[in-house]
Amino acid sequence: MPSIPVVSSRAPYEDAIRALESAGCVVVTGVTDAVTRQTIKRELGPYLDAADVKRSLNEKYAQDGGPSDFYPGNTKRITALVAKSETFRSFVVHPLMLSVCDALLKPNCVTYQVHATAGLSVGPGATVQVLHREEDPFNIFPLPRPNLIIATMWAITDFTEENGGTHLVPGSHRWPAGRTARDEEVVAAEMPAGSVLLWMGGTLHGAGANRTADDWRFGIFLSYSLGWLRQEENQYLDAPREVARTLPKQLRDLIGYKMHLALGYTDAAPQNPR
């Protein structure tokens, strides 16, 4: 029976990196404390309160050529987290994230970047999401692909199998094209609040079904990609120049306000030199 490796945040980051390389996924416990989680809830709460509970996104996504079960209903989704939450910005530059990206993405690029951000509140009745890979849009590369993306889910509340903990297929980041997951190969990521789930861009995964009566599970999605790839989330619109000017240089560079070799030049760079 496959399983998702679990390591402590007190362990060397190399332990998490080795687990990612081997299993394609890992849970790191004890990364955020209760105060941090309460703060990010407070910062993002108004945006979640204003968000519609998505019920019809599947139909539109299918009309646009995507799978019909990609966006489960009974789920609130918000994006543009760099602009909306100061606490989230500390997630982006967390030493664990940077150490993992340095080890697994840096060999294929000069610099990596934030790929996408989202706050996801999955409610009772949400159905299972189709299994997919973060790297699927880059299908010019044959499977198994080189390391292109690292994805993470930060547990702001507890994740359980019953409330829709993320489904993953350990080892699938090394599968060839045509290999599909059997039911017994799919594992739910169960982790206490404060943990972070990391997975390789080639690992099959998807949100689980929430079968509880009243337990909304809340997680923060954050992914990184090679600096020469097109970002999934357009950071130049979601974190425009007036926001980028206020950010520390390290964070501004990570969201894409930096050239990758000859890519990304502009004559309107932010002026904050920090």
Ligand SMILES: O=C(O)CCC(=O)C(=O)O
Given for the second form:
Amino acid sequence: MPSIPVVSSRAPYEDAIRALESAGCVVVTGVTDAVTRQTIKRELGPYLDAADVKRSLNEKYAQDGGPSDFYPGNTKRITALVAKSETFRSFVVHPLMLSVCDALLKPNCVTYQVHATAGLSVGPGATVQVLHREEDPFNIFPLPRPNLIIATMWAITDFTEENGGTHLVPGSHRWPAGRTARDEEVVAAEMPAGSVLLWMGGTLHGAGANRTADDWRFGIFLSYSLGWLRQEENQYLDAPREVARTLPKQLRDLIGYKMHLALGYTDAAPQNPR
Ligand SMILES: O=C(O)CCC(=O)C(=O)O
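Alternate state requested, the form predicted in complex with the named molecule (shown: the form predicted alone):
Okay, now the whole complex, with that chain kicking things off.
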């Protein structure tokens, strides 16, 4: 039976990196404490409250008999988290994230960058999301692709099989084109709040269905990519100059206010956005 390796945040980061490289996914427990999770919930709460709940898509799913939308029913999704949350900024520069990206992305680039950010709340009745790979937009590379992306999901609430814990297909980051996942190869990431699930950009995954009566699963999605790729989320619009100029340089560089060799020049000095 395939499984998702679990490592403590107190173990050397190399343990998580090895497990991630080998299984294509890993859960690291104990990364955030209760105060941090409460704070990020408070910071993002108003945005989540205002977000559209995709109920109508659930109905469409039922009509079509399959996943008709990338975010199937009863989910809330908010983006632009660098601009919206101070606490999220500490996630981006967390030493575990940087160690993983140094080990697995740096061999293919000079510097890596934030690829996308999102708060994903999966509500009761939400249906299963179609399995996909973060790297699919870069399909010019044949499968299995070189490491292009590292993705992470920060459990702000508990993640369970019943409440929509992320589905993963361990080992699928090494699969050739044409191989699809059998049901028994799909595993739900069950992890207590405070854990972070990491997966390779080539690993098949998707949100699980939420079969509970009233348990909203809330996670923070954060991904990184090679510095010479187009970012999935446009950080120059979602964290524009007025925001960027208030950020520490390390974070500003990470969200893309930095050249990658000859790429990304601008009239403004990159280290000093106007
Ligand atoms: O919410 C999840 O568990 C996974 C979300 C995901 O894979 C996506 O939004 O692309």
